[in-house]
Structure formats: C-alpha cells, structure tokens
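Only one chain is included here, represented as structure tokens and corresponding to the form predicted alone.
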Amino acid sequence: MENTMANSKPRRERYRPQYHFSMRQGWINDPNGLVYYDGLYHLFCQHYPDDTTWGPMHWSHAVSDDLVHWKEQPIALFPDELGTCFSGSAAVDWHNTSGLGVDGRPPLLAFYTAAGDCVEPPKPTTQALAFSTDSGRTWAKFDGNPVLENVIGANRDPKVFWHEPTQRWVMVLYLDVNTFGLFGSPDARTWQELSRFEVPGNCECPDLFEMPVAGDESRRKWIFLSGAGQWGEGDCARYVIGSFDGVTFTAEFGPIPIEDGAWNYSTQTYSDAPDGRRIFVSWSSTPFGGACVLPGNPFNGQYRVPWELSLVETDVGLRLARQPVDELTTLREAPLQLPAGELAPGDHAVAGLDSRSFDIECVIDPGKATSIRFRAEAVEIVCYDVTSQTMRVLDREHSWPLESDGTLTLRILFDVNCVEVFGPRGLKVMSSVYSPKTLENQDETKPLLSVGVTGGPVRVDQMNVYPMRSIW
C-alpha cells in the first residue's frame, strides 16, 4: 500500500510549535497557578521575559476558554525585595475565608515561593500570597507576605487546595531532598505545619488531589505527584496513590512515572476545573533545564498539550490514565485516511504530508514485520520494535506490549520539535522533545512524513492522519 499527498500549503514559520503553547518571547519553565474561574482557564508560568535563558523569575499569564487557544495577558507577578517569584499554585476562595474578596465575589488566591536567595542581599526562601478581585485580570501581593516563613533550606513550590472535610486550606510544599510538608490554614494567611512525608527519588513541584476510581464514584483515592530527583537525566514526574485524612498523607502504591518517555518534569493540575475534570499541564524540558532552543526564535520553552487524567483499575492495580483533552480535536483539518490494506517494506505511507504538526490515529497488525517506523523530516520520531515489543520515542525506549488482539494501536501527536505517543485508554504514554537542528539544511523536496516497515509486510486496519491548524 502506497499513498502520497502533495504539500500544497505555504511553509509555516519553521520552528514555531503550532499547537503546543509557548510564550511569544523569553524563557518559560514550570506551569504555575493553574485555576479555572468564570469560564476561563488561567495558566501562569515561570518566565524570564528578557532573554531565552533562565533568569529572574516572573509569573507570566495566559487564558483560554477551551484549553487549546491561549491569549497572553500582562505579567502577573514581578520580583520584589522578598525574592524572585518561583513556582506555586492558585485556587478560588469560594467562601472568602481570606477576607480579600470584594462586592460578594470570591477572590482568586495565588501562592508562590519568594526566592530570597536570588536577590541582594540574600534572604531565606519563603512562601507568599497574591490575590485578584477582578476574575484574575490583575493581581496584587498580600501586604502580610510572607505567609509562611522558611521551614528548611530552599523549601518551595506550594500547591494549595481547600479541604472540605476539615474546612481549611492545605498546602503541600517541597522541603528538601525527598521530603515534603503539609500545612493547614483557616484563612490562607496563617499557616501551621500538619505533617511531613517522604517519597524516595521525588523532589519539587508537588501536587495533591483526590480522584474517584472510574466507574465507581464511591471509591476515591488521593494522588500525590511531583518531579523526579534525576530530572536532569530525563526522568519524568512520578505519582503515588494513597490516602489523606486532612493531616497525614499515607502512600499505598508508587511512585510511578507519569509516563515512560523523557523530560516530562515540572507538572501541575488545574484547581476548580468544571465537571470534576482533572487536567494536567507540564513543561517540555530538556537536559539540565535547557528548554528546547529553536534557531532564530525569540522564545524558549513550551508545554505539552493538556492531558485529562482518570484513575482506572488495571491488571496491575490502580493507575492514572492520561489522554489529550478532547478539545484538541477542534484543531484537526480534513484527514488523510488510508484504505485498509498491506504496507510492505519499501513502501512509504503518507509520504509528502506536511509534518509541521499532525495528529495520527492508527491500528496496525504487525504480521511478520520486525519494526514499524514513523519519520518526520529527517528524524525518526517513533519506532516500534515488533520482536521485543518495545517503543522508542526519539531518545527513549520502553516496553510496549501489543494489544490482546495482536495489534498496535496508537495516537501520535507531533508538533515541530516534540512528539507525544498514547496507547489505548491512555495507559501507555511516551513523549519527548528535541532541537531539530537536523532540519537546517534539509532538501525541501524530501518526504516530510512517512510510515515504513522492515522485515515483512503489515496490515494497516486504520490510519487517519490529521494536519493540525495553528493556535496562533
């Protein structure tokens, strides 16, 4: 089976991701302050607006009504005498426990780390509060900052949520090495320590939330999620399944990597998302925090597409299922749909498709093939080894068993310099990012996207390839 599609569209800006969000200018890393209110998803992020390398951290701000199209807002938080503005979270103060609301409208509260060791003269690292009384359009810092003095070392990255059973706010905070602290407050201003716990191998960017088991709303578990200690080597964030009684978090299983790919490190989920959705956003980092530098562009760093999480029962116990949010499909253009049939070695399915950004859904029976390979530009982005049943996504390889019926069922998102691969139900995920320097001198007449096999023919039961519209 052989199919081609001419590239009739004008070339887009060469390195701008088309549907993965990045600020227009400067450096970004951790997502911060993810909160939904009054019809808008707010996304804040670690941002240095003056250069494409890490610098004094601000909180930049963008909003979206669909998790896909984002509109940049003015910078929300600037460094001050307490320090630069490191990572944190946001939530709606529905009961106005803080007393910061006006005219009967609940304030939005943002909690962040004041990195005192990043200013002169150096100060201890503390936790601070900012608030908005106009639905998140503008932000003011609380006059009584810091709201939590230094606990130990460079303690940072507060994730704060309202705990209904105990009628108080709870903060989970990274303390040091692999230790995290839990703190409670009736008013979001005054805090006391509740307990501490350790997660070996985890550090930074903690999150803690409750989820029902899919299909059984009465069965609920708490998920703790944070970065991995070896993130500089490509380790991904990891989660722990357990229980939380309002004072103590008790681990029951884990930690488990959030995915089997690379560089999925700084993560956070949305507070107050509608319909009980648990929506996950993460930074696409690269070695030692050096976000993906793309030649000639004024920006550095981007996020994976938002994922929706669910907690499901599997053969090995409870696991998080991870899927791209449904809203992403609104970017799909008319698909190239290959007819079911055989793909033999030497054939190149979909050769010539503009691969700047696409969304593939495929079901393939490997037959006697030894490998199935997806290439974009000059790069082999995905390779499935049929013999060993392993998946390689760019520079990372991991076990990936075939489905019970012997097929390989995949969804592949590709966007200029990143790739995300999902298996059925979102129980297998691999992603990675790269700097496409190999594209610099590429012959423009070469196929931009192709799918090929080695060792023998395969049967393609389904192959839908959707070019993706730009969000810009």
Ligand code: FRU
Given for the second form:
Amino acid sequence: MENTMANSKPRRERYRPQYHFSMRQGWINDPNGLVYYDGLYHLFCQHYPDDTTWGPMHWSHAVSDDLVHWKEQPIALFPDELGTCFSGSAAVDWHNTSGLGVDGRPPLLAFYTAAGDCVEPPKPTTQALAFSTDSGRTWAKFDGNPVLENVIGANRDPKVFWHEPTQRWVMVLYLDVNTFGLFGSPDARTWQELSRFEVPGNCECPDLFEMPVAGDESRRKWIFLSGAGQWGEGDCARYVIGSFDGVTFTAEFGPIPIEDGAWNYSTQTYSDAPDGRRIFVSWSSTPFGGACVLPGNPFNGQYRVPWELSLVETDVGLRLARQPVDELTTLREAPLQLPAGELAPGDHAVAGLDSRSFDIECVIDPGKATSIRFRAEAVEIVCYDVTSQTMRVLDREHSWPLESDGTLTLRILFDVNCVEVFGPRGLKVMSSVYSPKTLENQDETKPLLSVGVTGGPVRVDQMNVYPMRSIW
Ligand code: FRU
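Moving from the form predicted alone to the form predicted in complex with this ligand:
And the full complex, kicking off with our chain again.
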C-alpha cells in the first residue's frame, strides 16, 4: 500500500484526492457532458487550465471504462468569439436526427452555454452545439451556433435528452432566479420553447429524467434535479419528483436536498448509461474556493465519487436512494477487520493505518455510549451523538435515527479532504469536504484513523476498514 503521507512525497501529490476525481492541472467546477458510449464513460469538466482559480471556461475531458479510473484526454471545447464554454450535457444521437453522423455511426452531441458576457466584445449568453463523429475522442463545434438564442439574462446549463414518446429532443435550461425552461427540437439544431416552471430556492445545472418506482418499470416518475439551492452557503443540489408529458413538468413532491451534508453541487446524471443505470456525479464546491487550494498545488477542485440513484418507497413517501457505484469496491485493499466485541471509552479501535483514504463498513450497537467518533489525525470527520441520534460530518449536523434493530450501520468513504457517509440502502447520506490545510502541521507519523466512544462501551458487530488504492 502506498504511504501517501510519507514525508518524502512532494506535497502536491500528498494532497491529491486518492480516489475522487480531480484534474492534474488548473481549476475545475461542474461536471459536464456525462455520456456513455461504446464501453466508455465520458466526463467533461468546467475547466480553467491556466490557474487554480475560476477563469475562462473550457471543457476538459476524461474517460473511464469503470467509473473509477479516469484518463485525461485533450481539452474538448475552447472559448471562441461567441463566449467561453459554460456547463452543459451530452447524448448519443442514435437516430442521427442531427445529420451530423458519418459512416452510419451515431454522432455524439454536446450542448453547452456560450457565455457571451465573458468575451470581448460582450454578447448575449446563448446555447451551442458541438459534436463528435469518432465516438467522443475529438469534438467540433457546429457551424450554425448558437442553436438557441438568448431567452433571458444569463440563461445556461442545457441538459438535453431524447424523449421517445414525442420523438424529439428535450432541453431543460436554467433561465433566471428560480425559473427553468423546457425546449423541444426534432434535430438538435432548431429549438422551440415548450414551457417554463419555477422551483422555489433552486437554480443552475438542471437535469430531468424518468425512473422506475422501486424497480417496477410499469410505475415511473420523473425526477427534476437542479445543481444548487442557495449557492455559496454550503447548500446542496435538490430534486423534485413529478411527471412530464413531453411539454410540461408537473411537480408532485419536493424540492428535497440531494443529501443532508454540505457543498454537493452542480450535479448531473449520465446519458445513455448501460442497463438503465442512473449514475450521478457532482462537484465538491467549498467555502474556501475549491477543494485543494494548498500553495504549490497545480490543481483545484474535485468531484464526489459517482453515485448510483434509484427511486424507492419509504415511510415518508418516494425518495432517491444514493449509493456509491459498486465499481468502487475494486479499489479496496485487504481490510483491517476488528473482531466483534466491546469497545470502551478511551479505546482507539483502528490505529496505525497509514493510508489517507479508506472505505469503512461498520455495524455498532451503541449500548450506553453517548457518542461514537471517527478521527483522521486531528480532524473529527464523523461524530454520531447517540443521545440525540444526530450525525455530524465535519461541520454539518443532521438527524440520523438508529436502524430499527438499534444499530448504527454506516459506510464511510474517506479521502484526503472529503468524507461521504451512507446509511443502509442509501436512504441517509451526508458528505462534506474540508481543506487539507487542517492537516498541514500534523505529526505525520501518528496513526491516522481512530475510532473512539464516550459515555460507555459499545458493541462492535462489524468494523471493516479497507485502505483504498489510488486511482492515479
Ligand atoms: C455552476 C455554474 C453554472 C455555469 C458554470 C460556469 O457552478 O455557475 O451555472 O454554467 O458554473 O463555470
């Protein structure tokens, strides 16, 4: 196992997330253009390659065949006179409705916002099309851009999908304040407005997709997802459950935060994912202007691990279940397994591990304990308050009832500066990010992970700590 904390490692590598996606160079924010085609998951990012702060936006590009290991590709889209390249989506044009395909192969289409107010001379913000005729390797801009003129203000972030019942493309677009628009097109080149709707408190990066209810294909609902609630306050993306008839989205329930942690933002799900999977990627925005802003780091920004979404019935109605994709377990090293038994106050259950990235599975009967705490060096990453049944992940607290059998059953993903905590079946999720600066002055020879309890002993039924291999 690689010791990422060894003093000999250059700092820039020590602070690179080990299994959360980041670029090697420059700033990234939103994931864009998530599309699966011919065995590869394509991932584009809002990217400013020349600095570790937000700047003129490009679409950088990476591919993966397992959603875990990513290979950087050449930058796909560069700013031009219409604007810099803001967020958007991609889809496979299976029927070649755009006419852009060659040699009988479907073209891949990407829809992005040309941010005209970011170039000289300034122009209105419009929606543009790019395409690939070589399975997503290289990208060209459509020469008829923009494909959708400015509708209002800084309208942006087109998410486009093929709507089979009406045999046309549908674009969901963020318009202004809390308003989103739906547009339709037979060929992805010419667009007409279908309708508008408001989602109080939501803005940016919309997504719209249909899901079976509890795996039952005969019962389906539409999920509207938007990238942000109150941007800048650590608020998370939210979703609304409803129906869509090809013209109008009708909200039935929500908005509901995508999770109860913080800084989970600019979400998007994959188009054309195999086996009907709904795979979700999001940006770990932070209060400190990016995820990895240490002096000397050549990069800034990272994503949560990809999550798989499903729509399930719960006591309080339909909800999205969220789980890390199964592929992630391929990164697990042999686990440190604690024998089942008592853990008393003052004990440190997991000492001496020297990786900074773990996947932890645990089942704990809290007994008379008042709290259960996971620390990584000086940082208390997860603290469960047994008395109030409240979970704290870094600085964010939320109610987290024990399971019906009285246990605390958790999966905790911990990386250099990110923690993701999942309850059973993905019904409870809290994640957050912190600045690795908090680790800056630590004695790096100390044990890195410890588990402690207060108030009384707990019974550990299961505690598997898997050090994670780096994906780089
Ligand atoms: C969200 C966002 C999008 C926009 C992009 C610009 O983080 O503001 O609305 O397209 O970032 O980088």
